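As structure tokens, one chain now follows by itself in the form predicted on its own.
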Amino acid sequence: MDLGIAGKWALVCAASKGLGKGCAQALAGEGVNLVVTARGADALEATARELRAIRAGIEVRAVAGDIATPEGRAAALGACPQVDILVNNAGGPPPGDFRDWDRDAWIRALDANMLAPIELMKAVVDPMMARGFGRIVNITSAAVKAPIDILGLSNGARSGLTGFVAGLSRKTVARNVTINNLLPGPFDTDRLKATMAGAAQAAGKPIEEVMAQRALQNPARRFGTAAEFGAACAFLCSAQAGFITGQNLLMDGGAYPGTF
């Protein structure tokens, strides 16, 4: 299926590994053009160079800095001649007790997961509105959908940006732009092996052990990988999925047990 998205601009946020890569690289092979960015300069030229070489005649730019400070926002939103198409994401912050969280845990959880998908949302919406055509996923988490004790700084940041999504996405629709969630349960990412290898170390296990249990867990048996994430936000992207809006994609491999 052709998408309808070759030629247009999308900036995606922490791309530079991880699902969010996998959402670039899905971009890329529909001829979209992209700004990427993430904290580490490295890593992400490494990945723009991929990304360059999966279809020619694309353009890629990678502007490193942190998407929860305003200039990492000015940096990325500048590098971007216009954001035809917005991927939201960062990195989640740390589990614990919520007895030990201070106000500036709750600050930094919520400028990251929260807020700043919202200032970038506030940056793009009406020049999309304007031009009849844009897209915007926000990549959160299937705790929104079934909470994790031990995230609740995740929980509660990601799941005030999912109900301000659900308020604005049905004022925008008209003007063909959505806004949607990608809400990804255990994919295999180094996120995902940075988690299992603490609590390979806890268990005196060999991390393979630990991870082989993990994913037998699942209905799937198995981890998600990001190229099909990514080829799920790439859906969420097209011209074809203008009459989704407001929605929360979970993909877990089944793990959530509800109808609903």
Ligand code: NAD
Second form
Amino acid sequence: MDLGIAGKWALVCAASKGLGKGCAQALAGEGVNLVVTARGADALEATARELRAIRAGIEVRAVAGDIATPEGRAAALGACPQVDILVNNAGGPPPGDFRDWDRDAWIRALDANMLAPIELMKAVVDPMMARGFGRIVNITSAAVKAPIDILGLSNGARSGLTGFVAGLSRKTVARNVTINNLLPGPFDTDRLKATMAGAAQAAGKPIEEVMAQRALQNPARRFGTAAEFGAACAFLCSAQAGFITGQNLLMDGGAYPGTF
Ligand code: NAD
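Could you drop in the structure for the form predicted together with the ligand? We only have the form predicted on its own so far.
Now the complete complex, all chains and molecules, led by this one.
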């Protein structure tokens, strides 16, 4: 299927690795021009080179910076001639015990995983509505639907974002601007490996063993791939997806056991 978005511009945040990179790769494959961001310039430049090689003629601009800061967001927005597609993403907050989290820890989580995406949406939705096209996808987490106790910072910040999007997405869709959230379950990325390394250390087992066991617990008997995640993101950004808004699409191999 031709997704009908060739030649559009997308800002894909936190895209040097993992799920953000998967989204950028899928959009590049559709002929979308990209601004990609990440904090580390070297990994980001390497990713930008890979993205340029995916499809001839697309433009890929790499902007190093922290998307959780006003400066990082201004640099990213400034590099994008117009934002037709916005993929909001940032690193997830650390796991832990809520008794150890002070106000600063909460503010850091809220800045990265709730307020940064809200600020970016605020910057782009009105111009998108004026042009009559916009697609916004927020990478959140399966923890929004089924909270994970040690990820309380993530559960809290992402649920706040989800509630905000539920309201805004109904205000923009009449102008063909959709806003949806993609909820990753376990995907094979550096973030997952870091989480598993902690679990392996706690259990006194090699990380490979813990990861293999964890993968088998999923109904799909494996972890998801960034390419699968990116393909779903690209569809939500397609011309054909204009009637899908305010949704929380869970991608978890069937791990969430509910009917709805
Ligand atoms: P990852 O660690 O593999 O990649 C994260 C990317 O974000 C990297 O490119 C990194 O440079 C960039 N980044 C991090 N913080 C940034 C910031 N403040 N500004 C700019 N760039 C930043 O992570 P991932 O697995 O791709 O996860 C992406 C998001 O999805 C995270 O918020 C994570 O918590 C969430 N998530 C992931 C999984 C999973 O299984 N992988 C599951 C649930 C939720």
